[in-house]
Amino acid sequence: MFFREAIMRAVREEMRGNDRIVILGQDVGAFGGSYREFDGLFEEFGAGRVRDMPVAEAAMVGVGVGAAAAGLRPLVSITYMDFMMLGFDPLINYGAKLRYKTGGQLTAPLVVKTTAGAKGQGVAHSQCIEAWLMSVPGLKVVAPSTAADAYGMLKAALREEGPVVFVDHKRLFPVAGEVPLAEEIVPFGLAKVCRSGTDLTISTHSFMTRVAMEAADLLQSEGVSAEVIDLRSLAPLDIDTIAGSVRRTNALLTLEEGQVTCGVGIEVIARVQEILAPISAARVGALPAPVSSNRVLEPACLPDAQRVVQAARKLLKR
């Protein structure tokens, strides 16, 4: 099952089993939503259910934060998630504080799905801004790598109290993976091991895993066993189960499409460090510029795996 195809199926069995999930977003209804994960969900549902929005993010984010306060369940689709930005005021200053603002009486059952990466499209249009959004008390994010995660974790989320934001991936849409054919659910929270090692943990989340796999093969061939690790959950983290991997390795490589200041990477050092003491820990990200659409500027400023591989021997040789 592709990606998108594994996002449909999760929302399509939510929405047949609870009739207060909305959909609320740009392109969602007749059209399929922008990368077409809600295929068939408007003509099933109807535009009761699957409503088109005009683009306007901060209205969007509002209408959703409100109705969740009200007793819906909406799922509001951000199509880039640079335009969370607008959204970020309803979203964190209500939806995340409601449960505390009112002793528990209102929560705000709201999943925000956004799509992060680069493939192409410009500086304003692919951005990771997940690590922002780690820091907010009351906000859950994920950001899975699989189909199957994409399914168990989107089901997850639509069962949640609280507002989460789940990050899905442009480049992981056309992606596809087995998921099982019975209803999974994938809690929050817990890290998969991807691959076992013994010389070196990297620590990854969403389209970046896949670069680290690939990066574990190439250090394989020279005789360096690398253990990934898929955080799939940034908030909550699974810091037991990297540093259960780290105290083996004795190394840590974190990796992120994201920038590295205050980034994804440097919180998992640091948590890892408050239980081993002070480990030997690289970041990789992305470079400090702007991604550009130019087709050489691009990919020259994104993480890959030989930079991955060259992030790995300096660290072992350290």
Second form
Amino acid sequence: MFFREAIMRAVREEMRGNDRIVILGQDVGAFGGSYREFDGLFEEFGAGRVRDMPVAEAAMVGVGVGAAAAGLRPLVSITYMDFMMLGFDPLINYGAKLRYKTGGQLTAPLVVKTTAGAKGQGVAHSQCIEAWLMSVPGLKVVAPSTAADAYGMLKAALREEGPVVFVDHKRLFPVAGEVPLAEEIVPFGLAKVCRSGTDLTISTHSFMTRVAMEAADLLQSEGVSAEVIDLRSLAPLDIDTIAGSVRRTNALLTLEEGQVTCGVGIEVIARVQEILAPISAARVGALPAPVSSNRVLEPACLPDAQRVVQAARKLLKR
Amino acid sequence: MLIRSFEEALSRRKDHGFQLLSSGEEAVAVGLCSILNEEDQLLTGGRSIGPSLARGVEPARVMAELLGKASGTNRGKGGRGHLADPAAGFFGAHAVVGGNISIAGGVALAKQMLGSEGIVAILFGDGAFGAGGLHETLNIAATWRLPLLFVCNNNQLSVSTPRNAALAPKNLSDIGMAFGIPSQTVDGMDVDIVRKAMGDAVDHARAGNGPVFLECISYRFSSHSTTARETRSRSELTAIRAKCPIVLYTAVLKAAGILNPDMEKELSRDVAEAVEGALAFADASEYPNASEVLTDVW
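Given the form predicted alone, state the structure of the form predicted together with the partner chain.
Now the complete complex, all chains and molecules, led by this one.
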């Protein structure tokens, strides 16, 4: 099953089981979503529950949060993660704080599903800003890398009691993967060991998990055994699984497509250090520049397997 | 009278940081709330003491919230600008200017989709008029025919900047026309006029005909907050305070023979008692335990 189909299946199953789930966003209706990840849902559930909205992300999130607080369970689709910035006020100032600021009277169970990552679309359509969101109390953030996890985690997201940001990735949509035939929930807060190793732990998430696996193959041919861990859930973060791995490998390399400054990686490193005392660690991420649509500059900015291998060699002093 | 007295009592206190008062704007809140039913919800901007009291939220719990006590509407965690009591039909205030407008759109969508009889009113100031959230939500509310009342309490000041320096339209209600939304500008100092306009608007929305936009012209008697500088001249303020909606309506009721001096005295006494009671309740209440800092985060 393709990644986009896994999303579609999760939403369809949840919408069948809970008539309070509505989809709000740009081109989600008859068009079926920018990546056809909502194909067929408009036909099955109608224009009332699968609602096209004007291209006004602030109001998409605002209406979604308000509807969530008042009893619905909206999935708000924000086509590109860059555009989430327009919806930060309702999401962060209202949705994430609602339960706290009302003393538990109200909560906003909505899912903002958005697409991160670079695929030739330029400086304002390519960013991975999930690290910005990890520091918001009251917000959960997940970013799966496989079709099975996309399916299971989106189902979990649609059953959460507060706001969730579900981050998928442009380059993952066309990727196929095994998805269980039976209904399955993937709970938040559990990282997944994708490949076992003994010399180095690579902590990553989303599309970069595939890059990490490629790098691990290359490292293997150099005699380095790398363990690859897909965080899947960024908030809450399963730091025990990473720390357990680093306890054995004694080296931690973090990999993300976003910026390394105040990124996911440095947070992982810091929290592992809090458990294990100083460790040998390094970060790999995009270069500190905007991600251009230019066919030379885009790949120049983004991390790839070679860059991961080089960083690993340096970290392990090989 | 309760709102004015409550705010005056609160402004004499110094143990709450600062407050956002609405003295002078009472007729807007009271006129609006006098029309709303139990199943309706009211959302407001941060200037929410008057509207919450007008909606019927218990004064003691409002006072406790504003003074940070655990017996407050929000367990003391919301404080000024974030009062909420959805069970009383006051879905809540939100202190980001214009931030609650699209939220109200969502509450109205939920009402519509869940088949509720209720409607939603969003009360905001002219300060929020220039914000994108209003324009985006007007468009969506008109497209989906949401049961939503946009009530702009035009108190002439965007925080401290005069209305004419901040907003281009001659009448703020002109904005409704662009979206095909019935719109009106009324005198917000006259509670009867406000109530009449709100009544028509609520009927329209309740009948499923979609949103309505009302601009109420009012005057804020004090500065943005109890600690903000007053930018208007003394003579300007005297002229503004002469338009007091409470004095105006008292005269109307007396002229109509509805209110006599004894009743007026009794009302004043009741109000004073209610405010004293609210203060006593708040003062007798505890602050939240510090361990509550981590409860209800998720």
